[in-house]
Structures are given as structure tokens and as C-alpha cells.
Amino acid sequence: MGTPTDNPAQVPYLDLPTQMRPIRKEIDAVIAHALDNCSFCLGPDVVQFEKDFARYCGAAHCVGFNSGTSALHVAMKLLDVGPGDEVITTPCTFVATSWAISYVNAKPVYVDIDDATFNLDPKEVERAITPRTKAVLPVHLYGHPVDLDPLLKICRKHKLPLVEDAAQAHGAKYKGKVVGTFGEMSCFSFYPGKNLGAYGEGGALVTNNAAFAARARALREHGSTQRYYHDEVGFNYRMEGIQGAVLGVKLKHLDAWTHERQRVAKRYHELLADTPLQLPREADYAESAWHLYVVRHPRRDDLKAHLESNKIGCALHYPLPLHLQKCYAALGYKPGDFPVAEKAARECLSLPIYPEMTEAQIQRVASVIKDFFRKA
């Protein structure tokens, strides 16, 4: 996580306390609201941050739970996604994506990601289709949007549902459009490094459905919608009042913070250029909310030592895709399956990014990067 430092020699992987200080009193406020009316679980906290979170995503429904993990395996009960189900996704992300799928007992089915964006390549998708397809559910991976409308396409074409995991994404734009209602429905998390993070878990499932909003309120609460009576198997995923006051203070300063992260990852287009670093890249129908900065090399674990070692905070974000994970040994996976993700899981290094990081943090990122490549 990092600590706070002015000193530009030493630039932390994330810097969450200089984030906090300027918005302290306004947190500790809530948090004392919070604690004076004794609204631990749920409450009306947690009910303005579902109705703000649904405004700023242009949603009719938002429902708080206690992570996005919890959110996602929802959503896959929303869908009735079932044993002998299949569920289209991604080998290239946190393996919570896959966990939502696995915990109603159907199988993760993993395409390739296209290259350049680390995302689902909707090509492989068509591809993938069976008759025992349930649902596809593809991750704004980084915070970079996938290319909804081919998936969309595919997906209206063989009538299956979209689920978006915007769990890395708070704020991204698909062409101009903030990302969460181009599917069924989309899950985010609020885990504390996220864009828009907590100060503890949270998650949250966005829909335009109705039914599926009600629906996933029950569930949340032990399958209830009236107290000590339940109409299905339901979860204890309730989103705790103290986390909803966070977020809806944290949530007023989310498009300054984005834009931030938009400068710090133009400063390292700039002066990156001339390395020989494969850099992210927007693409044109993409404003990406730069939740990570990935970059790739053969050379990324000596990369990595070598900006440790200058006190340059760095990250590995998923080094081994999840179709090669032990716990899906028994999905019969091999090394060499999906080629493009093996690659970019060798090579990907995550550099500091967040709204705080200063010019001159920036540019010792950079210069000891240059360092690296000159004495290489």
C-alpha cells in the first residue's frame, strides 16, 4: 500500500493515506453519523450510496453488498446459471470473476484476450459457444472498457446475457458512456485500492432490471424480504452503514480522482515512449479509468528487482492466468491454450498510479526505468 512520503526518490505502489488527508473531517463526520445512530448493516447510508452510485453509472437500480465477489456470484443466481452450465470469461483477471461461476456449481469457460487491452477477444467468444452456454461475462480489465458492442452483438445473435465485471472500472466510458448498463447487469467492488475504494469491503451489483434488483436485495439478506421469513437459499452479503457513508463521500470526488489518474498515465506515455517498454493503450472507443498501469517486457522480474530496488513501488497483477490455476486443474486447461494471456502474464509489470502522484514522482518512475534499460 505504501506510505505517504514528499520525497520523490521514494513513489509507493499506492499512496491511500495523502489520499485521505484532504477528505478526512468530511469522512470522519459520516463516520461518527454512522456510529451516533448505530447503523451498522445496511441502513440509510448505505441506501443514498446505492441511490447516488446509481445515478452516476445512469441506472435505475443499485444494490450494496459486502464485496464484489458477493456481487458477482449474484448476479450468476439472477441468470439461474446452474450445474451443466457454461459462462464465457476471461483467464486474465482476478480470480473472483471465476469464483461467481464456480460457486453455482457451472463452468468457467475461458477464451484468449486480445493483445493490445489485456480484455476478451469477442472473436474467441463466438467461438466458444455452446449449447450450454448460460451467460458471458467479460472484465474492464485495468479499468480499460472491453468492446461492448461486438460481445453484444454476439450475445443478442445466440440470446445470451451480458454480465459486465466492473469491478477495476468505476467511472470508465464505453463511446462516452460510463460503463455498467450495457448488459443485464454489472458488479463492482470497492475494495480499499480500488478507483472508488471503501475503508474496509464493499461491492455493489448495477441494473436496469427491476426484478433483478429486488431479487438480489433479498438474497443479500438471507433470501428475505420480510424479516425471519425466506422464500429461497439466500447469503449474509449485506453491505455494512459504515462503508456506504464512506463511499458517498468518496464518491463526490470520483471524476477529480479519475482525471488525475488520466494525467499521471499520459505523463508516462510521454516519457516511456522512447523505451522499449510495450505501453497500455486507449483504445478509440475507450476512456480508461486507469485503475492499473500496465506495462510489458520480456525482462519484467529483473524490470521489477531493479525499480525495488530504487524504492519504486511495482506490482504483479495476475503472473499466472486462472485456466493454469491448481484449482482448476480439473478443468483440463494446458499451457499453450490461450497464448496471448500466458504472454502478457510473463511480461505485465503494474507501475504506481493514483490521483496524488506528483510530477517529480512521475518522472522518477520514469528516469529509474530509463536507468534499467540503459544499463541493460
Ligand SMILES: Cc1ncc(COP(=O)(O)O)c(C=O)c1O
Given for the second form:
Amino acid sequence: MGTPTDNPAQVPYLDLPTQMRPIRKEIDAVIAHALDNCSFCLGPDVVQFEKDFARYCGAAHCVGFNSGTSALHVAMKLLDVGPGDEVITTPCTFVATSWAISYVNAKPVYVDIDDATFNLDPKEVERAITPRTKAVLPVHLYGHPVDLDPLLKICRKHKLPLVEDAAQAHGAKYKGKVVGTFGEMSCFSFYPGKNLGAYGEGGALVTNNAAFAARARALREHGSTQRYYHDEVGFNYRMEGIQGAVLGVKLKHLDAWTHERQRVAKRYHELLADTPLQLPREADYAESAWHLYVVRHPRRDDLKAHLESNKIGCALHYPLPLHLQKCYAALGYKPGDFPVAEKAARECLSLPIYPEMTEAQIQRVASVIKDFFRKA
Ligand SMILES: Cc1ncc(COP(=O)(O)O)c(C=O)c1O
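The form predicted in complex with this ligand, contrasted with the form predicted alone above:
Full assembly next; the chain just shown is listed first.
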């Protein structure tokens, strides 16, 4: 059966069927095994995956969740963030980063981003600290690590815990070390389109702190360590057994897939270097996991329409920063508060990037972009 990848004239934004094909037999076998064992909620495959992913991150503990959002929510609970508290975070992310703060009735305090990396600007964080600040929640956006050393320095100085939102950054490296253990804890998403994606929802909380891990295990399972005894109000945030089995298979391929993403990014850099686009660049401290390849241009909307009319998938991450979202109107932010984030939102355009992208597809994307600027 043909797939979009067989036809370089069409470049889908994401191509999960092509990724699934070579691992399908192994996936079928582990799913069959999970079904035979009736291990649907948590179970041995989740336990094994937690061990493997903790090892992958160089962490002592990994707790599997039913989504990255749930893991972030529990991270806020573990730090006892609550009503009246403030958490400093970025307006340039998927909204779930902020949901975690809102779910515990605390206040997201946004600061502007660094123009080069789209990540929270450490210099802005220190200015936003107040006596009510309870934690700092940066995101390794698009797979590019935030500049952790200056952030950690500020956090240590003010005795604030740092939680990494690593939902988009499985295997990304900061100064040679995989992200996930720089802060008190980190949260990952295994949503299907992520670099490590489940075949359904999934997430994880990673930490070196045994007490946090134990409480996270209890919180994800109705606040109980012993069935029908509930030490605190908890949640049903368990990872499904089948997702643990799928993730266990896919984790073995993650480094090879990241390598392929790096190949695609490198080719885009080369082929698009002489266009007016602002291209994403790795900071000298970073090895990006290249979850997304986000270019920038003031005529972003026209370029997007041009790509789509040429059957090239593209997307916007993210078109409206969180401080301007309707759901956060009560926080009182207004346009102009975070000019760097707002400009990035107006200009950003995510090009297709996935490990299976062929050279012909990459060249097709680049040539359609060049065609746009020639006509302009
Ligand atoms: C930066 C970021 N944080 C949190 C999440 C939430 O993860 P999930 O979709 O698994 O709940 C996502 C994923 O969509 C994300 O991209």
C-alpha cells in the first residue's frame, strides 16, 4: 500500500504510518502479550518501561502517567503549590504547561522568551520573582533545551524548585547530558506525535527524589498505596499497560530516530540558508531533539498558504501566546507585555520533520519555499 512518503510531491506534516511499518510485528507481539496477561492499567510492561526510561534519562525514578498534563499536575502537587502561589513559566508553549499551575489554583506568571531559542529567558525570571513564587517551570520547547545553568543558579539563589517540562524533548542534551534530571523533577509527554509517542495517551514524571516518586505513584492511583486506603485526595492518572508495552519497543529506537531528525534539520539548514527565513539554530550548550523545525518570517501566513497549496503540511506552534488566551483573561495581561513571544507567535511556521523524511521530500519542501520567495 502506498503512503505519502512514497510520493515526494506530497509531504505530510507528520507520517506515523511510515514509522510504524518496520516495528509493526514487534508492536503486535507486545500488545498481544499484554492482552494475554490482561495487564490493562499499569502492570509489568509499565514497570519495565519506567525502569528503562529512568535509565535513559539517567534518573533514579520514572513514574508512568496517562498523559504529560497529568504528570505536570502531579509535579505541582508534589511541590505543594497551591492557592495564592505563583509559578514562573513561559507564554510560548502548549497550554498544558500552564494547566498544571491552574489545576492547583496557583497563578501562572509569564516572562518573555529568548528570541533565538523561543525558550524562557533566564534574565527575565529573576525579575519576576516575588515572595509568593513557589516554583519555576521552563519548557524545552521544540526539543531545544532551555539554558539551564543560569536558570538553576537563580533557582538556587532564591531556593526555588525547578520543574522541566520536557514533553517535547526526549533525549535532548544540555551540555552533553540528557535533559530530565536538571531540576527537582521533569515531565514528559508520550502523545502519539511526540519524538517518543505512545499509541494513545501517555506521560511520565522523572526524578532523583525517592519521596517525590513514591508520592507521585500514590497520587496517580487515587492517593493510595494500599487498595481502598487513601492517604490524600488523588487522581486516576495511571498509564495503560498497552502503552507501556508500545513505549518499551519504541524507546529502543529513540536515539536512531533523533539522529534522523538531526539529519533532516541539517539538510534544512543547508538548503534554506540563502532564503530570507530566520532558521532555528542550536545554542552552543544544546543538542536539540528536533521535535519541531520552526522557521520565522513576517509573511508567515502567505508562506503557509503557499506550502499547503503545494501539498506540503505545516503547522503553527503556537499562534497565540498563553498570556493572551481567553481562558487567562483574568490574569490581566495585555498585548505588548511580552513582545518577543508575541512576535514569535506571529512569525513562526513549523515545517515537516520526522525521522523517516526522505531526501527527496526535504528537497521538495525547500524548493517550494524558494519558489515562494522568488515569486515575492
Ligand atoms: C510543552 C508541552 N507540555 C505539556 C504537554 C502535555 O502533554 P500531553 O498531551 O501528553 O498531556 C505537551 C503536549 O502536548 C507539550 O507539548
